[in-house]
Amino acid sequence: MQTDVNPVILRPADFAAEAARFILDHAHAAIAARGLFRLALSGGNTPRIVHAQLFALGADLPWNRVQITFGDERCVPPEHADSNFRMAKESLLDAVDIPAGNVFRIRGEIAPADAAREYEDQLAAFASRLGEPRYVHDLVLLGLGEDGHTASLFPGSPALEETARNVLPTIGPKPPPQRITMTFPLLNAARHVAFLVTGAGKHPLVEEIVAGGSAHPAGRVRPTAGAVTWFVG
């Protein structure tokens, strides 16, 4: 059964600062309730400015109680310019006091099928220790492509129809084409999903998706027991 909580669109005057405060609020609440904040980071360029504000505003956050995952990754080594891990490392992870073991990196440098299975197994092992049938994120951050894709779930991809696997290899329309992505079953197990979207050209697309009935992949992110918030700048 899908959640009946309607998505919320926020258009803050200070996009990066308000998105960072939103993340920090969820972090403090999760740590108070369960002792750990499980956060999935997104790729692309928009998160950079949010990461900077997370560092600036999150001095009181116990980063040793934050667990980081990645919604998707390009199949490149971690030092590659296209690596989502590298972007997060440079813009956030190197600046905060988070234990290396709390960062679950997708190994984009190995065979895509192996990387997907390895990541899926890592998340499943952690979920099993907590008695969860599927890993539950406290907050998943996602972006939105001009074609309506999110994570590396692109229009027409077979990964859109996956109902059992949590992580899959997939192919994108832009280089580097080979990707690893979380699937809808995993994304929709989250307690909350926040889309970070900048650029006036995407505003009509956001409105279409939030209105419902959209065929775009991002429109299929509907947590079964959670909520969706759109930050639009």
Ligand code: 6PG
Second form
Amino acid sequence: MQTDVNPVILRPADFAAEAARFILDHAHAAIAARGLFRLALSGGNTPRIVHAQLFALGADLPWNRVQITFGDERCVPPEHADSNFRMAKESLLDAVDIPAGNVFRIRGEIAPADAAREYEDQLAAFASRLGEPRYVHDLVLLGLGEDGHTASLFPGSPALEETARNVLPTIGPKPPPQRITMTFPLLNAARHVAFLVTGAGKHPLVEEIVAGGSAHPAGRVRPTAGAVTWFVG
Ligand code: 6PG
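Would you mind generating the form predicted together with ligand 6PG now that we have the form predicted alone?
Starting with the chain above, the whole complex follows.
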């Protein structure tokens, strides 16, 4: 398992299987160390193939020891085609034996400001039980947009400058526009972040960001005491 703090770019032959194995390695290590694996799922489409491999390769994972959060959500109901929760449910959560209480869903169906505050409070309540100033993920999965966005942290958004809140409502150019997103303070509290990026068109952007292109939102994901790994396919 990669432990140095400099971002690492991996270009595996089997993108989905290697990313899934990476996640499972982190899961087993976290459960062995702390009895729980706290994983933030990414939205968009790329995660679907990784989720399928997580199911295929993760039969021996004690899913009751896994806690799922969402890096962002669209402001739509959970059954909506654009819902990140629905995507995760269809591609992973319905297939594995994970207790419903272990899945922290962002309620995209209520007023955005209320959904953000509610989610922030839910994460804070769990973190306080562990004496954490803010929730510490073992692993955060993130995607990358062509404009350098990640989660729902889009270029030019006021949310990029947030230093206190952990979850905020945002508006973005990628439909649907209204979203809820984890902020950099929460993302950067993670022990490890893995970007899952597919599409040759994004490869130069990945290189630019890893080289230090923090002008892009994704370039500002720099865990305070954690590492970043890029899976590029
Ligand atoms: C979302 C995502 C977003 C996504 C990227 C990449 O809710 O849209 O969180 O950040 O990860 O736009 O999306 P693809 O994986 O579909 O290319």
